[in-house]
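We begin with a single chain expressed as structure tokens, specifically the form predicted on its own.
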Amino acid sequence: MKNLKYFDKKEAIFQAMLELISKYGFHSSPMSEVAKQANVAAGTIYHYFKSKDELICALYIRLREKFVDNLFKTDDSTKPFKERFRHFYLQMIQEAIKNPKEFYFLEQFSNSPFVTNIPKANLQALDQPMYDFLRKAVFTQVLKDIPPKILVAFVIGSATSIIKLQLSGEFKMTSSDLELAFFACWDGIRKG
């Protein structure tokens, strides 16, 4: 049981994190606020992040990997690549705008200084199941050959962009634009 309660007060101090800086940004989500929000006393926050900082970026690696697990958690590799890569990239999109905060936040850490404080070794490894998912297509000519950099930021940019563009209510995406936002990825990646 004592796992279990440990659990719930890290859960809670992960959610109030998220919600705070979702409202507030990094810098007005103090500790104490924190604390409230997750109903815990102060200094069990201390008991689990030594510092503010060490509770961001931990955060940060756990909504990355969360992220990352969902893309892949439903993958088929004995489908071809083509359909395997249309459920990536629509459960990229999908994932975000299920989940706005955890994307804001995602987004709003990768260009923040924050970064600077995971190690870049570990912030590779959040992201190699998809290097690893793309450079197999790459080496069976499925996909041009892109630098690997390249063509992850290629497809996470146009992703993104889909995101963006839906979760700013600026235009409501149909399943059918959806599906052009896919083509035209594809068609950019595509060998041949």
Given for the second form:
Protein chains: 4
Amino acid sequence: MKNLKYFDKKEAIFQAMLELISKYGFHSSPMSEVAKQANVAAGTIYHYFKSKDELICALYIRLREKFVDNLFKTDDSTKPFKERFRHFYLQMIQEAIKNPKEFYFLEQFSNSPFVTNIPKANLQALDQPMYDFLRKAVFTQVLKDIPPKILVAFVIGSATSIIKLQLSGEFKMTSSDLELAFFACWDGIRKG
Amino acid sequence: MKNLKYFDKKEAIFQAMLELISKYGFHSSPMSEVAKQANVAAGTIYHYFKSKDELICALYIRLREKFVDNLFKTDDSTKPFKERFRHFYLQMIQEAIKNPKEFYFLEQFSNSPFVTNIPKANLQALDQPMYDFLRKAVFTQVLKDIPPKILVAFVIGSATSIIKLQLSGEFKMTSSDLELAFFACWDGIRKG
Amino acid sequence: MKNLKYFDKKEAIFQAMLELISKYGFHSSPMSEVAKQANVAAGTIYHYFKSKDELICALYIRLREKFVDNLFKTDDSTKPFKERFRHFYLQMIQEAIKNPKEFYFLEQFSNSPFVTNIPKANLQALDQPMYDFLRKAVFTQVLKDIPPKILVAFVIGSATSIIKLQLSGEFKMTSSDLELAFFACWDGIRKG
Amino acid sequence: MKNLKYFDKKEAIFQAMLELISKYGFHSSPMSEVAKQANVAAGTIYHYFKSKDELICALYIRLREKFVDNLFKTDDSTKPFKERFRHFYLQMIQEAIKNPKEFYFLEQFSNSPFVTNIPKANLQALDQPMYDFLRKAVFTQVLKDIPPKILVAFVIGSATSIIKLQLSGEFKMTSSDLELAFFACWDGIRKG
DNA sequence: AATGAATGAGTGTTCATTCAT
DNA sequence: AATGAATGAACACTCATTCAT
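Condition change, the form predicted on its own to the form predicted together with a further copy of the same chain:
Let us now look at the entire complex, which starts with that chain.
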């Protein structure tokens, strides 16, 4: 019971912060507003988090993990790599589009000086599954012999950009557009 | 003389703001600090800009224009498209790496809610040259028949991501790595 | 058992408060910290004391009583007054030096507006033994005919100041220094 | 003009802080109240002082200097030492009684952990004139051969205590009482 | 009796902006 | 045009105290 309550509040705080930051940005999301939106007293937030910064960082790690986990949850390693990659790539785009708040928060955070508060090792760990996924495919000669870091950057970067395009509302992406995007990426990295 | 001074101050303010924001972020770059760094009184900034927001937006537009202009300044339209694109792509990466402050500022800005202060039409206008560049190549069947918006997103997104990889310091890119990156992008979008 | 426990907790709270205030002062000694240091829940403190102020006042009275009691515990009324006074004076200094936390707390308290929370009558009562001690000596013409209040102030004040000198660490008092201090005080008040 | 205004505000802030702290203590003297009492905006205080602590420390040093200066302003070094000392001792008591706020502030400060914020050397410097005054008298064999530190502690301590007695209101000191106090001190330290 | 999560008023401080000079 | 002292609303955060368990 106690635990239930505990998690409820922590969760509510996370959710409120996410909502506010994704809409108004870091510095237009005062703790008082977070408290209000989470139905919690201002002081309560400080039982769960040492500071605003820490709350934001914790939220980032949490969402990042969830996001990456999601990409591989439905990965079927018995399938051919191309199919697995297609699933991965489209999943990434669709997940982000379904959760724009989380996507905006993550992008905003990782493009701000905030990100330096998180040790590099931790950041790397978050991306590890993606490195492993692509590195193996390089090893088995399915993908071009490109350093995995570059590979990951290329794939994530292109997907991210396409997500932003869709979320910006200035371009309504059909499923065949998504297919085109996938092929652009795939042709860019596949061997031969 | 007067004019010179005038431009000097405005310029100094821009420069100071760029420096501070790229290092500390929007909300850790107080106007008083900008003033100090620009060797100008706090009040003086308000002769040139209506508000902090306006200053930041003006800086964004300015840097964005400069950045895109740069990409095409050395474009040689008599060359084959592949070569022109290669130049464009590598130029983009190298320019950003040479000007990390400007790059960080632009990324930070365009991933923050700030960006909504700028009318969409204006934002579009900034990217126009890139659309035109790629659209023509689709038309002449050099590139896959992908909607230009997607094409631009794909190209810019992958390049941006690679720039970040390099600037993060966790991967030292050689020129052959850059070549690999270019080919990944090129193979992704070229026809046939 | 129960009683033992009861006293243990109250004692632990007193001790924790003493420790914190003597080191950090009133307003840097939060109840939560007191609770932590006393190995007690924050709420528990409020079973024993109505408020922080009350706790602090209770602690003051307690330490003050203990301090004064101590001065006369080993008083031998059969001895000549000069000897008794010498014992009293040196005892005061040595006790304080042996218990710096208590001394600092007492000084801090009695020089703060807190002290007004304690009724004057109570404060007087605390000092009563000292008044009596010196008044008698005035009466028997061993001491100058000075109003006892002044006499007490003079004696306590000079001793207090010498204690602070020693505790400040800027002067290491030898036992012959103490003797000099005693004689200064004694020569100041003795008759003839 | 500018300077006049400047000092006016700084002075008003000092005065307001003194008033509040002497009455309510450090932690019941919020900056907002200081601002109000000084007829100044809260932010203005921070143009003159980096923090509340710094303001308080600056005030301490200021008052301390003023207090000690005062003691020697009317010293006549041609007079016999006894007379000079009498003047010094009574002046100290009378000054304090005439300026109870300053006295309370100084006592409160110097008995709080605040005092450790001020480098020991600075504190010593404040007392220097008193050391010199008494040390010389030891040297010329007017006073007992007691270490000057102890001498100063003895004199200041007894006077301080007598001041508190008077200010507490529980004893109304006549001028002949003062004379008694002086002689107590004098007989304590004079040679022979 | 004992807990400690929760409260929310209150604190010190910052900072975009103004305006008299 | 230029200054920078002054403003005061807004902020992150603290902490004495309460109360359901």
